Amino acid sequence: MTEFKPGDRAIANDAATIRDAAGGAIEIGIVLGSGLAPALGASFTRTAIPYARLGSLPFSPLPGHRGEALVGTWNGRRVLAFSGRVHLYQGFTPAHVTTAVRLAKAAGASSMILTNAAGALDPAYVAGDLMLIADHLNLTGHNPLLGDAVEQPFVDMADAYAARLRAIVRRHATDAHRLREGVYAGLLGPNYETPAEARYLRTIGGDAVGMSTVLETILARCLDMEVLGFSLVTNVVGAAETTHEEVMATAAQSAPRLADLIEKTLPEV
């Protein structure tokens, strides 16, 4: 495992840096998935803080992940957007991959918007669709609440992806956004799924599959944060060979629609 564990002092120091850059307490945290940095709208007035300047955030470069905390105002809300996340498959622990959530909470955020690039399991989906996450399957074999990580680990996940926030998104969505709603299956990765695995995931209720988000959601709910989740469908699992380059290209092409939907939703989050 990668040796890194963000401490409370490092989190507090970085939260102060972020609040100073934002001109006040953060209201909403956003985590951007692979290739989704373009999802930040042109109206997001922000300052980029490299992760190297933030002692609490682990980072290991991956294509499509910049390694910057973007701090500023977007559609009237103070936002902290993480452009780059780490993953279990890179050798990081559950504590590492959920640090962004802890930092956003310490900086003042009461809500998290989690985004990811995902493969479609539902045959009705096509590449470029947006999926509003209604629920998830945590199939990573990990949990950020294990041991003494938190004082109260018995977290109710019945409303993991807030029904209130999903209703707001649906109200603002148009046909042009190509919005669907479904269940996200979170796997360890890093390989893509076999045809048999894809059939299994579909059978147990998955509509899209990826390698992130579920642990972030669990910790956010533990911290009493509302969660809004989006998957950007980059491929249909099993339909053709999948490459990371194709995933990022599709994510970048579709990201402006995600940006527009997030921007319209922000004032009510």
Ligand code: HPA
Contents of the next structure:
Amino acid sequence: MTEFKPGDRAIANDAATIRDAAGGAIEIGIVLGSGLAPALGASFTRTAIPYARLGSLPFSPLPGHRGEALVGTWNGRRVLAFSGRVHLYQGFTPAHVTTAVRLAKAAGASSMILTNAAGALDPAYVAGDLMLIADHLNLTGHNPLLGDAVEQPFVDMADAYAARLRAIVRRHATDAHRLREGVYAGLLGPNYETPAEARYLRTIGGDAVGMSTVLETILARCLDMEVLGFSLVTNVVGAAETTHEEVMATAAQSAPRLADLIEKTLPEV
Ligand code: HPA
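Alternate state requested, the form predicted together with the ligand (shown: the form predicted alone):
The next block holds the full complex; its first chain is the one shown before.
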């Protein structure tokens, strides 16, 4: 009893545009968090398609988010990378923030690599560390599976961030990558955390905190995609005043290490 939903036709059209640009079906979708796009090297042979040319993708520019789909081949895999994501805190709906996942799936992707900038809750973490997301806490109060958004909303989340993919990443990581592994707490934002909220998040099992990713993971699992997630640790929560400028600058510095680790992992995703 699936109805044809508004937006489905735009996604199908955009998926066709993307497959044409890529020279075939996409294998892997990537959402690039703040600062990561400029770190993508020349080994990712790509065409940039502005979101304005893709009717399905909502977009509102933020510093560090460009608003284009990068389509091409990276280390032998056909990739669709989203440079620019929209967030709940900008006023977008769960459907908007997960459109990229739907589009990647429609273009053929069977896995998603989700990246973000995050604040550390684990006091052992240092700004500049990378965190492989082992699991998440969805504290946004939102969900992309509500209502009639999907046919089967009762999605198992036990292996949300695929153990298979995490093992591959760990194998490729060297000390120079500064890879940690932990639980990502996804909040609505946009303000940073109060000291009491930071203590609470740590108590309930969070290692890093941010304002994205969790809804994308939920929809990707619903669509039977494997998910790999990374946080770029841009600040340690509570250590000093947190500013957006500092978050952006640290993300830009760490981005080449994350791009390198993703590149090495791609052939086995
Ligand atoms: N809190 C929430 N989101 C963030 C942070 C933070 O400290 N740093 C980067 N994104």
